[in-house]
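This document opens with one chain alone, in structure tokens, the form predicted alone.
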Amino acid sequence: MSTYLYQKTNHYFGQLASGTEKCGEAELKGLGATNIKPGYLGVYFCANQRTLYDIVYRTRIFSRILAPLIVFDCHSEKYLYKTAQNIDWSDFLTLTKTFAITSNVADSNIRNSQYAGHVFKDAIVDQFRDKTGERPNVDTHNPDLQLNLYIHENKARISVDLGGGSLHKRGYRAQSVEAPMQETLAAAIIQLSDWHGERPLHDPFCGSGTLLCEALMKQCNIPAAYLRKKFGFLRLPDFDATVWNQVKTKANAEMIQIGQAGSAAPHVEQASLPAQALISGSDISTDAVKAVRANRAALPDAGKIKVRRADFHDLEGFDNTTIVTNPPYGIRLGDKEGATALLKEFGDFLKQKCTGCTAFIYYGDASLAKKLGLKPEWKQPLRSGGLDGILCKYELY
């Protein structure tokens, strides 16, 4: 068995989306994570072994967690070839298990990133084939071990993907709706908005429910792989399997029932949602309210989440509650001038029935916040799935 980087340094790197940088470090830095610096979409940071297990099965904020195996100039896709045969893959792969390339190339002079990881799979197989006669097979759905090949500026980095895939595929996504939010991006805006169970959490266009099922983790510390299958540090080869039962077992112990998680909800007096609901969603959906209520069934304390369909115009409004929501937009409503006048409509409705509520609201297109009518507290891009959106916050007196 060889020696790779990231035995040798203990160094890591968090691929996250573009805003969410200090909820990544801050995620981080409470789970124990040290040397925490910034990087181009992501962040580097050292772990020993207990605490890596323990940031790839909590984390809510990043997508990947990587474990650089190698980092070299790459100048040609010869080179690229030769050192990724350098590396012993009968350390992470056997004949019966599967693996999947992702790689990413920019300013370099491998100019495509599909390219560059078929290079990488050819110097993959052809190795277990020139030793064995035979070759693992590719799994780009499902893979027992996940690689991640990245070149910028003629500088390759080969790591291991330590969640065995992106990580914002947290496992109780059952149903879905047109243009779902990304489950990563909705843990960003609960923290951003700083709800820690102490009022209730509304979102009056729900969807399918990711910010509800983002919120429930939360406050019940269910960890955000908590339905996930299979991890990429598995396939280490200095894995602990008894350091990672540990992780988990402890991790999984410190669940709480939402009664217990902070304050206790309090009594809510309106017609539109159940007493009691600290955590509750609308849509005027029918197809929504049925996705939440499938995607709520896999997470423990899931009846917890109160929802119904409901058009916001017919809530008889908020008080003393926390409002979370991402309206829909031109992207999913079709035309731009159709939000534009349903947004114009929702700032009228939280002006006059939303007083004392707190709204953090998210706008797939950020050309649109200035369309609600109401003056935000703070702004915060953040860019996910190839929008680049705004997250803004309302005091609403």
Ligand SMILES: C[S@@+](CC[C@H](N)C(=O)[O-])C[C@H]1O[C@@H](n2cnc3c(N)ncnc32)[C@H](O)[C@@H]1O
Contents of the next structure:
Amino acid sequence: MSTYLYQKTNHYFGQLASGTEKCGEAELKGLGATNIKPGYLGVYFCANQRTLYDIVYRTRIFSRILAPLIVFDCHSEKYLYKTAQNIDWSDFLTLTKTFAITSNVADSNIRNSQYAGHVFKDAIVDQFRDKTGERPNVDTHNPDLQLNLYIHENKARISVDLGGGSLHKRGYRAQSVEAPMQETLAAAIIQLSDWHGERPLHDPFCGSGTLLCEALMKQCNIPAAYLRKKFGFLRLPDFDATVWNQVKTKANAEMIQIGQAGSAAPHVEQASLPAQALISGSDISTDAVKAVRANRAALPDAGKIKVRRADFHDLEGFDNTTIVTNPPYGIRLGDKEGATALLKEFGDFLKQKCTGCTAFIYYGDASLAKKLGLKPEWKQPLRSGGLDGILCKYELY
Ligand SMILES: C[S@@+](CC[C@H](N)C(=O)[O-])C[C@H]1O[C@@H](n2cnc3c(N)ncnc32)[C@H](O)[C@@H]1O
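Given the form predicted alone above, I would also like to look at the protein as it appears in the form predicted together with this ligand.
What follows is the whole complex; the chain from before opens it.
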């Protein structure tokens, strides 16, 4: 059996949304990674096997963790095919297992990402067919092995996707409404809000409840991949089931319930515990409220997320609360003029009924940030899922 690049170097690459790099780096550091260095839309890092499994199981911020098998100069499709055939794919696949490829090509002789992926797939399939007369199947929805091909300036990298697909798919999204936020983006927003359960958190435009579910997962220390059924690292030739079981058992044992004294709300004195629910949301849409109820049900301690149908205009207001929200932004939901008018009214609501609160507002369209009528303490562009958005923090005095 060959020794692959990740085995020689212990080097990996984590992909994340633009603007979440600092969050990602801090998370990796906290989980024990070393040699953390920024890369294009991601972060390079080193980790031993145990730490690596832990990172894949717990990361809230990264959408993919990739283990490189080989890096090579690649000036043509022919060379891509030839080099991909040099890997013994029976180290990763059998005829009963399925695979899929994500590919990304930039500034290279090979111009088309999809075609590059196709050539790569042929190399794998032909190797099996030449040896056995049969070929493994491609399954783009739920493959056993997810591979990644990245070619930049004629330098190619072939990697195994250790999550076995994008890690933003936590597994709790049973129902959705229009314009749901990616879970990894929501997790980064919760992280940037610096909320630690010391006071209530409310989302007045909660939609399907992504921010609420991510707040609960963080607060209860629920591993982000807790509900995930398959992991790409199970297909690595050096996969160690004992180490993986130990990692998973330890992470699951570290989950905590909201309300356990000194755990999920460590900074709160018992006497000043909030009367309102620690994590709550509201939305004008009945379907959104139903979606939150369906989604939270998959998570441990789900009852700790309270949700109700309400137009924000009718809310009584908040005190000493962290407001984290993603109002309609007129791209996929309604029109931009409507979103502009709504934001102005929401700004008035914050000024008049939310003194003593801190608000973190994610605008899916960065140009809308000016429409609230409040001056932000800071702004952080965050791009994810095709949205060129921005997160703003407001102190409401
Ligand atoms: C961009 S979506 C929020 C998506 C959410 N972050 C998620 O991940 O599913 C905006 C939400 O605002 C809600 N909304 C629109 N007008 C509202 C109003 N006046 N009061 C409360 N909610 C409203 C919509 O029903 C929609 O669910």
